[in-house]
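The chain below stands alone and is given as structure tokens, in the form predicted on its own.
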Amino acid sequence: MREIAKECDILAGSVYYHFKSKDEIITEILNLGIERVTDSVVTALAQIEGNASFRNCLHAAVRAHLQAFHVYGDYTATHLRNFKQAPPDVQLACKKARDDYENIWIGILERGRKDRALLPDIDLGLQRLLLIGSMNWTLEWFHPQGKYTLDELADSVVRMFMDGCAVRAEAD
């Protein structure tokens, strides 16, 4: 507490004023993580045509997100390192921003079951979780003045789940 007022140039006991226990700056934090990537995703989508392609949606959802742990590394990162361990009323107060986050990419990944552009006896919810979780993973690796841009990563995500890495057999 003594660190939080410091860097707020108040007086420890003045957080208090802003906030009734450490529990609820937990909880603001972790939500302030989640709502800046959940904003980010849906700006991008509702910038790009409502006719683009699923393919064109899912690369502006996850340049979204991938834009927006990088930029907002501090809060999406605390949210992504520290959700498991914060006490459960905690994790409970963050659930519904988690909800409405996951129920975002549910849809985007329905809209390409309904499209034919992803296969229909994959499961969904795994589907979702290993593409958040691929991007989630970044905040350990990427660094924006390595060899790859946020673009270029983007753009190797999506190819990746959309297209797969494994070189095609051609037909006999």
Second form
2 protein chains.
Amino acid sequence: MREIAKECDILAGSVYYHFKSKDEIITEILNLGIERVTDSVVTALAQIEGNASFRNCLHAAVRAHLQAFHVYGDYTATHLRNFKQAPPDVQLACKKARDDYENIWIGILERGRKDRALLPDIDLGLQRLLLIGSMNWTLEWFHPQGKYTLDELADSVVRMFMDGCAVRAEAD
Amino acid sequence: MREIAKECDILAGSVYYHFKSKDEIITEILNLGIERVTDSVVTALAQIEGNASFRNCLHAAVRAHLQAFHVYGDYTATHLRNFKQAPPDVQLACKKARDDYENIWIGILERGRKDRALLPDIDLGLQRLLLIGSMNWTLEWFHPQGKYTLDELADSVVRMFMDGCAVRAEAD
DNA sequence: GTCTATAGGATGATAGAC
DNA sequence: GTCTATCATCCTATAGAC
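Let me have the form predicted in complex with a further copy of the same chain next, following on from the form predicted on its own.
Complete assembly follows, chain above in first position.
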């Protein structure tokens, strides 16, 4: 609380005029994090043409998700890093926003299946969690100014999810 | 420190007979975490036959990595969850063990390329980080007693990494 | 809306007895 | 090897003045 107050050039006690408790601050930060990444993905999807392929939609969503915490998003990065460690009632207060965001991804992948762009025999729930996991874990190692650009990262994520890395038998 | 001591049925001050500081305890826990997952993967790779395919090797390593923090591994899970937030000198004290473990995965994927099992034009460094990320993030959502078994999880990870989820054009 | 002042408790760590 | 006792500092939060 003292550090937060200092950043605002006030003293610790004064923060309690704006927020009832530390947990209320955390709740607001975590919810802002989900709102930002939701906005980022929704906006990206709205900007592509109506007849874009599933692959292009997926690519736009992946890029927007990654951008949300690597380029703009302190709130989103904080959400990803700290949600699991937050107190139970704080986690509960984020549930709706998290579910809404999850449903966006469920919708994206379901569309892929409907378009026959995704294999019919895979578990979309499991694949979705692995896809999002591969993106979220980039918080641990990716730096936008480093060896790879964010666009290269997004390309690789889509490519691994869609095509994999294996050499296919030529007789396929 | 008081909680750690309680778990050992001693008092907080007595812990300092065994460890110089809290950071020394953290360092030891984090290093144990890497040692355990390293052992798990090395053992799994040693147990498969010498002429096993790259895909089988990868599968064994993936399964061992996931087992290390979902079945046995409190130390490994703690490492994954807390390394990034640990003090700089603690992180430094884990560097060697982490590099050694990373090199195991680099070796696995390089073998895949040498065997022509992996596409020649992908960046193995980037793919490795995405693969490991998709596994490590399962800490956030996977429960061994839940909807999916650990074996199903391992299968899905390998399948996404190798084959992807996209329907391939039949004319390929 | 911010301040001063402080309550009430937790924290990491130490000194010296046993 | 563990204890008692404690230091010095940190923390979240509150009450009341300005």
